[in-house]
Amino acid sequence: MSHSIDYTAPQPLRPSLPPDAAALPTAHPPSSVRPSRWPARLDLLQSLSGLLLALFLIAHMAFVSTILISPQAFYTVARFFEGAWLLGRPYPVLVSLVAASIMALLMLHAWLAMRKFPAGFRQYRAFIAHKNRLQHGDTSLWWLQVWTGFLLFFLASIHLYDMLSQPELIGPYASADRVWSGGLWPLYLLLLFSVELHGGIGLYRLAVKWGLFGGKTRARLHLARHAFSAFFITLGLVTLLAYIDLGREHAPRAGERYQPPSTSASHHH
C-alpha cells in the first residue's frame, strides 16, 4: 500500500476579506519604491562640468595663440584679465582666482567621471575582453577618453598651479622662458594632444548623449569631432612652436620681463 507524502509547509489561517479588498490601497505598495535620481543628477553634473571645461579650453587656446599676432598682443590680453582696464591697475590675483576655479571644476569633473571607471583588476579585465570582442567605435573612444583624462588630471593641474601661484609671470617673455629655458615644452606638447583629444571626444559624446543636434547622424558628429581636434591641435602646435622660437631667442636674457613699446620709450627718455 503506497502512501503519498506532502512536503509543503502548512499555511497559516487568514481572516476572511471582503471581495473588493484587493482593490484597496496598501500602506506601502511595491510601485511606490522609486529608483534613486542621484545617478542621473550626477550624470548631468558631469556633462555640465565637462562642457564648461571645453568652453574654457577654447577660450584659453584663443588667448595663448595671440602670440602668433605679436608679443604685444599677448601682453595686452594678459593684462586685460588682470582687470587694469576696469580697476585702474592690474590685479594678478584675479587670474589666480580663475585658475583656482578651473582647478576645482577639473577635480569635480574627474571625480564624477571616475564613478564609471573599472573599480578593480577583475572589472578592468572584463571590460577589455568586452571591448575587444565588441569592436565598437564609441566604446573605444570612451576608453581613449579615460586615458587622456588620467593624463590631464596631472598635466593640467601642473599648468593651472603655475597660473595660480605666479599669475604675474604670464607674459610673452616669461611664458616663452618657461616653455624653453624652463624645459617644459615636452609637458605642454603632451598636454596639448591629451586635452584636444579628450575635449573633442567629450563634446561628441555630449552631443550623442543629450541629442544636442537633433537629427544629425553620428557620421557627421564624428566628422565634426575630427575637425575640432585637428584644428585645435594644429593651432596648438603652431602656437607652441612660436613660444619655443621666442624662448630660444630670449634665452640669453631669460628672466627679463617684457616691456611694451610705450613703456620702453618712456624709460629711454
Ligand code: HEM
Second form
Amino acid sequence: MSHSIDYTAPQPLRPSLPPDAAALPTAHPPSSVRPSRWPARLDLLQSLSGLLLALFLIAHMAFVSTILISPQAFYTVARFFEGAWLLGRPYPVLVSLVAASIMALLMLHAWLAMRKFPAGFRQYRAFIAHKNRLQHGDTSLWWLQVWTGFLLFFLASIHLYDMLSQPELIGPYASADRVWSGGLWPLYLLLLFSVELHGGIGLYRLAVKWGLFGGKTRARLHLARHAFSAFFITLGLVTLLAYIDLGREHAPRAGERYQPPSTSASHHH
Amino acid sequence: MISIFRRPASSPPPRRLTLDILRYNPAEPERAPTLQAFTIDEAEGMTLFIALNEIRAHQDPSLQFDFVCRAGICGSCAMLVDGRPALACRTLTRDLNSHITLAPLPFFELIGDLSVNTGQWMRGTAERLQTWIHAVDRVSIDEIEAPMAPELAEAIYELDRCIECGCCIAACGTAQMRPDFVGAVGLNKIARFRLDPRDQRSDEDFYELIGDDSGVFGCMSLLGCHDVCPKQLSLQTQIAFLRRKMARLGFD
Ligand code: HEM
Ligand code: SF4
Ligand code: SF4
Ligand code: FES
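Since we've got the form predicted alone here, give me the form predicted together with the ligand too.
Whole complex next, starting from this chain.
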C-alpha cells in the first residue's frame, strides 16, 4: 500500500503549514485587525426590517379591510388602537407612535436596501443589459423589487405622515373622506400595488436568501409569492373600492365624523 | 421479419441552422464587434461544439472559441447561448431554435470571438479566497491518513464537482454590477473547504475572506448562478448556509 504517495505528490501545490506557521508570513495578514462585524449585522437587519414591515403589512390589511364588514366594525378597530379600552379615554397619540415606529422601520429598511441599488450609470446599464440578456425570472423580479421599493420611498412616506400627523382622523367617514374628497385614492391605488408586490417578492427573497425551507422548494415558494400578492392586492382593491363608495356617498357631508349607533342614540336625548 | 413490410426510414430533411456569432478581436480594436451569421445543416446528436468546429473547418478558420474535453469536464467552452451561459459541448442543437445566437461570456477578459480568459479570474479568486487546505498540524507522510466518513467525503466531492466554467459569474446580476464580487464559484469553494476536516480554518478565518459585501453579504439571491450551473451544484443551498454561518459571527 502506498497511501503516502497521495500526499507527497500534491505537496508543492497544497502547502500545509508547519507547526510554527504563525511565525511565517501568510497570504493574508494575521488578523490583528478583526474584520468588521457590521456587514453581517446590516445584512440581518435588512432582512429583519423587511420581515417586520411585511408582518405589519399583513396585520394592517386585516384592520383596514374590516370596513368590508361594516363601518361600525372599522370604527371599533380604529378606536381600539386609541387605547380607550385600557386607559379610560382615547389617546390618538398612540396611533402616531405606531406610525412613527413604522416610519423609523421603513427608513432603516430603505437605508439598508438602498445599498443594493445600482450605484451610478455604469452599474445601472450593466444590470439592465444583463437582465434583458438572461431572461431569468428571479433576476427580473429583483428589478421589480428595486423599482417598487423606490416608489415606496415616496408613497409610503406620504401615507405614514398622514397617519402620524392626524391620528384622530381615522374612522369610517374620516378615512373615506380622505380617500375620495381628499383625492388620495390614486396614491392608495399605487401604494397598494407597489407594497404588495414588493412585500411578496421580499418574503420570497427572505426564504431563498436564508434557506428557510430547505433547498428544493423554490417552485412552491413562487406559488406562495403569487398567492400572497394576488390575495392582498384583491383584498386591497375591494377595500379601497369600499372606501371610495363610502366617500362618494359621504361627500356632501365630508368632514362630518362617524357616530356609532349607541353614541348617536345618546345624542338624541 | 418480412423486410418488405418495413417502410424505409423516412428521415425528415435536416434543419438548416443559422448561428449568429459575435465576432470581435480585442487585438484589432478598429474593427467594431459584429454579429456574423453562419448556416449549417443540423446533424444527428449535434452539439454546439460540433457545429462550431464544422464552421471553423469549412467556413471560417479564424473563428476563435475554446474546447478541451468536449465532455463537460474542463469548463473551457462556456459561452452565452441565446443570452444564457452554457457549456457549448453539452448543449444539443436540437434543444434550440434553428436560429441560435452565440456570444462570449460577459465579465471575463475577452480573448477573441467566443474565447474568454476565465482562468485568470479563477486563479485570482482562488488566491484571494485561499482555496486550499490550511493545516497547522504537520502531516506525516509515513502514517495512514485519518479516515473520513464516507458521507462527508461524498459531500466534499459533491462541491468539488465545480469545473470553474464561469457560467455562474456570467449569470450573476451582482457580479455584473460589482466586479469585485466573489460570486457563486468562490462561495462554493469556501463551502467546500469549510466542510473539509483537514482544513483547520475556523469560521472567523472564513469571515475574513467573505464576510462583507464583496463576499457572501453581497449576494442578492437572484439565483442566476443556481439556475445555469451546468454541474447542477446546489448553489442556493450553499450560499444560504454560508450566509447563516457568517451572519452568526456578527453577534459574538
Ligand atoms: C422606502 C421603501 C422601501 C424600499 C426603498 C425598499 C427596498 C428594498 C430593496 C431594494 C430590497 C432588496 C434588497 C436585497 O436584494 O438584498 C428590499 C428587500 C425587501 N423589502 Fe423592501 N423596500 C421598501 C419598503 C418595504 C416595505 C414597506 C416592505 C414591507 C412589505 C418591504 C419588505 C422587504 C423585504 C421582506 C425584503 C427582503 C429582504 C432581504 O432580501 O434581505 N420593503 N427592499
Ligand atoms: S459553480 Fe457551476 S457554474 Fe459556477 S464555475 Fe462551478 S461549475 Fe461553473
Ligand atoms: S444568488 Fe448570489 S451569487 Fe448567485 S447569481 Fe444571485 S447574486 Fe449572484
Ligand atoms: S469542452 Fe470541456 S467543458 Fe466543454
